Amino acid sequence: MERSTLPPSIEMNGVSKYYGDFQALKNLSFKLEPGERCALLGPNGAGKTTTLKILVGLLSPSSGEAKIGDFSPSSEDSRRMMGYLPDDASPYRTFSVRENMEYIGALRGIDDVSDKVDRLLDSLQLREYEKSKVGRLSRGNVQKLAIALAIIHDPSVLLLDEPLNYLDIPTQETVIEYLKNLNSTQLVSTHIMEVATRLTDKVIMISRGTFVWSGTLEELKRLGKEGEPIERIVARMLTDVL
């Protein structure tokens, strides 16, 4: 991949974050290079919903600093250039499918929204739905909303929260292909290691908001027995650190 087509680096550097007394995230820091597709794993309460969120620009770390490339997650460059799906979507739920979709895209500025709308609706099996309102969607249905809402303009930096929760078999190989064909640097929180090796090729683990490892899920593999299902590793390094 040439120099210029590459998507951006996603980082944080010392990042530590407090809801009054409590530290979420302490003292975090990792990169991802760009392009790469990498799973943050970890427990429920890890942090990992903080971490997307001091990314997407949501929050604001306590202390220490967050980079989408070479801009602040708050800026415009950054924010034009990120697609999120967050764990709790929520499309306007008076909104129809096509009216949800049509808005966004007008609001990244896509051109040719209906033609772009139209082929996600045939690839997320949303067509019969098009003109059905969000709040008599089935949550599978919403949730591949909110995937489409997050890729309709084919971001370059992708923050993604348990993206296959709710999805039917189908509809989770269909979003793990057109995932894999994006040209972005992806980020994909979950506590599912399945949805880890499905969708990425590193791991960064954390606990209690602490970094625990990071590396490809070929060296991951690599620390357990002959055998050892990665389940197991990944649950023992957890463990060690609780």
Contents of the next structure:
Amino acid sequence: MERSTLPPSIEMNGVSKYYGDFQALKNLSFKLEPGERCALLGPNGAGKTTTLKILVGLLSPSSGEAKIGDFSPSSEDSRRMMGYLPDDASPYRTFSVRENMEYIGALRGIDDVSDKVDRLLDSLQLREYEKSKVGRLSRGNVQKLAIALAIIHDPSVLLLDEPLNYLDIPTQETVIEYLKNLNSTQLVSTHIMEVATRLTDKVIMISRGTFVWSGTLEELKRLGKEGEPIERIVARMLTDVL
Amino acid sequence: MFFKLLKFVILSRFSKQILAFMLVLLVWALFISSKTGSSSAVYYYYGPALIAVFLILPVLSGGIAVLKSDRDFLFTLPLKRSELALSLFVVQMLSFGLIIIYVLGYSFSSISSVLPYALIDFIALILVITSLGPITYTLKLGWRVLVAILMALLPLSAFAGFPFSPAGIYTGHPLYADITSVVLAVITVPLAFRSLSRVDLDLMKTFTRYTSGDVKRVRKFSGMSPTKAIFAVNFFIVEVSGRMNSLGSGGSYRSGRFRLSRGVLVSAIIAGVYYYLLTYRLKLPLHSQEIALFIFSIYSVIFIMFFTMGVLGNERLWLGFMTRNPTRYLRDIVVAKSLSIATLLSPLAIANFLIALGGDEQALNLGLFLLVVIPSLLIIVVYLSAFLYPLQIKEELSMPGQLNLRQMGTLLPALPAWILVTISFAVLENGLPSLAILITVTTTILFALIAIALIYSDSFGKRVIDKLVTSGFV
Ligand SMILES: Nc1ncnc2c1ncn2[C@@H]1O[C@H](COP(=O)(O)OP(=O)(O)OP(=O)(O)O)[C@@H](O)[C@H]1O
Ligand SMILES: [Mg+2]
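Having looked at the form predicted alone, could you now put up the form predicted together with the partner chain?
Entire complex below, previous chain first.
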């Protein structure tokens, strides 16, 4: 399923976002080149979720602009390319696992939904819950289903909010493996450094809605002292801004 | 300690404004009832029919006023079971029991000659109505329907002259009515207490019992076009969501679904019976049709609530809404739901149109109300609720939040509809049929136009979605 074409870039250009009077994002800019995998790091309330919601077009920025390739996030074209996993993702509750996947597959206009669903069920070990209603699944299995729904249409842009939450270690490995093999530009929001190092090669740090730093993981490690754990480096950088 | 608990339990479910509002309504109902003259022929139908409604309501909505946070925090505290049960019972009474007073309050004057009996009857009935929710909330839908039918037959049997009906108070059997109601209360209240004192355990059980709960028939969407898939979910399947947020009713959130074809079959049968009764059997005087309309409008609020609650609440912004332009997706699901309701009600509407052709102009009113006004109201209420009280349902069996006035505000659009329809009735009664029809048709067109304007306004759709996102919908 390799795409011959390059996946699109992801870009934020001087984006600010207000919730009422509260400014959640302050003139935020960054860019992911096509095919880059990048972690969006930041403490609680930094604006990671807000950033992702703007990039998928669910929220519109108060000023500035977001772009997926050459398109605005709310355009039909970018919607087709994007896969989005929100934090605390919950699928259609009254549907079974399979119904969720087939419904979203059909809405996405996938021709061979049934085959695609079968493959995802097997690779995410969801087969035995195929007929279970979502309302009855364990939280971890809900998360697996949510990931399946986010990637069912082979998106070339993936925006994932805390994707490994609730997953057991073997499943984390499966998901990491799966995501790494996708030919797509990926932005993964997390506040867990471990997740960032496993899933991505680049880091964008934000705090209180402001851009702090971006670079490769290697560059990040070099900023610290010899043998200093990467978490400590990040913690130091984030407290420096405060 | 008990009063602290009670206060906490009440205030975590109802906002203070709504409690005040309930009090005002209560006084108002009693005031009205003391003013209105008695018209026993009318109340003969009105009383039993309403008692039936209120006995069905808690059973069908699986009502139990327990919050998600109760499960996580309250039930884990070391509380006395009996105190907890009593507090929950009081809340339950506020949610379901008191509602009977508002409506039966209006009929007090007609039964003033048997007032002591009536008081006993109503108090017993309030206890029964309060108890039915906790007793039945763990039952499967099929059983609940059965209990509901039995509960409806009891009061309605008064029409057949059965003396031991709780509604016998309206048909000249006050003593027997009291006996039945009190016996019912004596049976149901202890059962309710038992159920409430172990509500935490029961909830745990219901949660774990279904962990491997499968759907019976997995629906296939493979090979469907996007629009077809949307219709398969939103048109051909009718989803009913419990948690009435109309006045006074709290309760858990429940949902069930049935195929539209089955629903139409049932409504066709009801329509047939209705047509037969109205054309060949009952020659109701004009005035009592007003009462029928009143009862009817109560049914329609309940109806609209059951059908609108889940429309947005069960949706998922990151799924359906991401697959196409969100405003278009919103429009598609709302239109599909609205058409689905119109189809479901169409046999009843047709029956009314046939009756209207037979010379009874009022039936035209009801027919249009069913076929156009209710489906339009569904759209209006869905859009309005996004602004006033956006509430996403993430879990079954527990209420997502406190009951407050804002939530009831979403029902306000139903008000002008009834007022206009009622005016049309009144005009008709005064012998101005053509004016009445004009009002009816204008009302219908007005509501349809508002609904269409809402659906097709892109900027409004955008604002709805923005509102949903910022109020925490995922
Ligand atoms: N709907 C909203 N209304 C008002 N304020 C909001 C809303 N959503 C988020 N905020 C505020 O905006 C800021 C950024 O929130 P956001 O959810 O984007 O943070 P986050 O980085 O995802 O945090 P976390 O790591 O906890 O998930 C927070 O201060 C939050 O309180
Ligand atoms: Mg977040």
